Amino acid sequence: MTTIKDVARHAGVSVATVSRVINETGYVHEDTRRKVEESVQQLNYTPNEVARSLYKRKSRLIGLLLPDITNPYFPQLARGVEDRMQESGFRLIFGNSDESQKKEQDYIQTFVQNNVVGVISSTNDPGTASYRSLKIPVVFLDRISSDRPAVYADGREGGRLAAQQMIQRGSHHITVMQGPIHIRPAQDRFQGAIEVLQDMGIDYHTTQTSSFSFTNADRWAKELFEQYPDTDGVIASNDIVATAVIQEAYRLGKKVPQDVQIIGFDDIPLSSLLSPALSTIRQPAYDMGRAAADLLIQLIEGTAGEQRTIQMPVQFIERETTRKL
């Protein structure tokens, strides 16, 4: 790897001559900054990010911290954020906590000894002291925070949306899957659903999952046929889960949608290309994401307003796992 002394020996000068080229300071001949920027053109020199923010005590890395990163939503959030970023000559360093508390402290941990000057968090614990003690500032992205800078989609209106399409489009004995309890976007579509089945007057049963990932879809999907067979109608936590229900309700020989409708929530790509595609509640991720990264610029550039919470819409995107109205 080319170093600062390979630099400065190939552009015949001194270390001392390569940092004030490299960090802009202090006064240097157009000669000779033409020699040094040409030799690290040439050697393909990358300056360390964490030492030279050390140096001028001005950072331009970013904390991002996803929970789980096989979950093709959060990718999508990620480029947002990233794509943003670049534009202000930001860098990001990411951290995946597997929904893991330790590993999410571990991982802000490492952002500070990074000296990044702000941290996005898809968190699914944004009021933990782990938080209020950074001294940087923070936006989550996709949570709900009472208290601290936040974006997300409208997840009550999308939980509205799908319990309304799966009504006008003929179920009568549907299913709604609770996402985790500890995570406020999903209470809210969760919620949002349940008012409409409830005042529509619609027969309706509730399961549980404890996450978003791939990792028990299957058995929640098989558990959701085994108690309540007559299911017509699932609204699904999101789109992971909602794939392994139309799995399991062609194993029991349902067809869908004539048998069974299915929506899910999120519109990750993997979505249009199911057989039959998935009909779905769109959140608008990477726009999420470039919304995200643009409050935390201006929270670090001392430029944000006084609106520091962004809540996003969804709709209704309608495939081939529900009927045609």
Contents of the next structure:
2 protein chains.
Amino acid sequence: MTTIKDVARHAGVSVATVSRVINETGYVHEDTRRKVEESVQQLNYTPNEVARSLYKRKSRLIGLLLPDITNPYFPQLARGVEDRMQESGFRLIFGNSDESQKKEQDYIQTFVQNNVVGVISSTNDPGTASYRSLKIPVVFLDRISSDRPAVYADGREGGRLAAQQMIQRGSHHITVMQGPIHIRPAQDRFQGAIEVLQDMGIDYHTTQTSSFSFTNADRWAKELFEQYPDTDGVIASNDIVATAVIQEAYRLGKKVPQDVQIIGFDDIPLSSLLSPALSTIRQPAYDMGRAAADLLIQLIEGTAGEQRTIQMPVQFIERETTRKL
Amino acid sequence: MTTIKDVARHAGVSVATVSRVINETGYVHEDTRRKVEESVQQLNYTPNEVARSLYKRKSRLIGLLLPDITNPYFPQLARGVEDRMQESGFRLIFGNSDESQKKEQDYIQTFVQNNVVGVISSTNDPGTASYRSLKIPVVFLDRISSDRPAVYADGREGGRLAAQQMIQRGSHHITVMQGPIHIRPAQDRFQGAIEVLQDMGIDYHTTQTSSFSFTNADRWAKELFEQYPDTDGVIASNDIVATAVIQEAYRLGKKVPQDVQIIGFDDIPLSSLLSPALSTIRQPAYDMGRAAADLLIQLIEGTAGEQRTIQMPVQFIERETTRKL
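Please give the other form, namely the form predicted together with another copy of the chain, since only the form predicted on its own has been shown so far.
Every component of the complex follows; first up is the chain already shown.
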């Protein structure tokens, strides 16, 4: 096989010069260029693709955009993405969007400036121009898009499971905490729970939480028991909010799970260490991250199949905040 | 002031051509090049430095290496770093080292390949060649280095505070959980606690934990109460381990803080949501991240002063796992 060295020798120039000609990465005198091009043709030289991408500095950078890494659910996603990317030699440029469109656009722009070859994003706005005008593959993670590649958990089934378990384990006055309105998976799980409660004719109330973060979680928990003091089962919008509900129940002298059962959502690592340990609906966050990375790599390498939206299964994890069956 | 447009007009070429000549970023015919260079000289044109660095693709990328983003202490650090970097238009390439030297070296290497202009690292080995041979500024975060820029909390004082509070609040048989031997801040806080316990002549035991993560935290908590059943005060190696100790005490029917007081270390966000809420020694993780970013930016921009190691203060946060004074 002809190498770049053969071409350099044949044309009587340095390897660096041949590289500059092939990759158009620097000034080469026109006569020299012509000589190199003739040698390439005569020797039938095909540049090695790997070397070519190195010379061309085609990056192996991926942009990863998450709402907020300090929310304990997202590090799991990030870790799954990173581990899979690392296996294939990709690196991550990382940003927190704080669910701000402006910050998100800024990040997307600098991702592009830094020549990322793909983007994984947990955006609330998959339809915006920032994404539609991108010329590189994008995978939405933990977010649902009907027409774009996406990896997310089956939130509706998660909500259904939570409600079924609450009812089976004997709660009669259930409060469902509705997560942020603008986040589709949060609404899916809420809808799933309500469906089951209505079908079974169970008495229920709903409360609204506007984010998934620590800030305000204790206030929402407090308000819940003030508004609905006879609640004997709480389906929390996520594990963090559930943790605040456990704490508030403890402060009010309510026994968990005897007086009130609590089910979270996510299964963040700390959930198993709470006292009592939290029963929850597990989203396979780490695996979701890996799956998104896998799909993005396939899209970058042109090997992706027809299936470009991946819905991952959820499961009920029984711990100590629900009664035994 | 002369602009690149003036040069282009004067030379009778496009702005893109002038840029190619100035930045040597593509092929330009020799005649054209000469014409542009003459115009640059005649008009006394100095390329705008910002534009120049953009055209030259001088990156504004920073490498950030943390042990494991799924440990709830590190997202706070990462967030502090990112927020400060974002304010100055820098972006982060992020990696988890898992405390593996091999992984760390791989990351450092790809950071360099991607033209990062600085590195922030929570490494266990600040002295290795990977760092010493780097030609770009490095700041160690949450790690101590005597001769290299570093930002860390006052672990020794943290350990002293924890022991003092335990004693003042009435514990007589204290168990101190020693964190990973190879992590200097962990040993500092351990030493600080032991110093005070010895000075005060208090009965104490020590146990060993080999990491700060969720894995095994419950086992260590179990072993602690098996080995030292008369323990009435636990100084945990961090908040995660403390959470496991609360849970184990709860399982054993021990009342917290009446039967056993518990003090953590870090003040991760979830600590305030536990039941009972965790008393702990707070490290200002977010501010430490910001300070490290700030120092690195100063080093990159050549404005750093003499003070290149920053020790941040710690404080005792009283919640519900310690008795009232």
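Source: prediction; values computed, not measured. Residue numbers count along the first chain shown, from 1. The term rigid core refers to the maximal set of C-alpha atoms that superpose within 1.5 Å between the two forms.
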query = Does residue 14 move its CA by 2 angstroms or more between the two forms when the core is aligned?
reply = yes
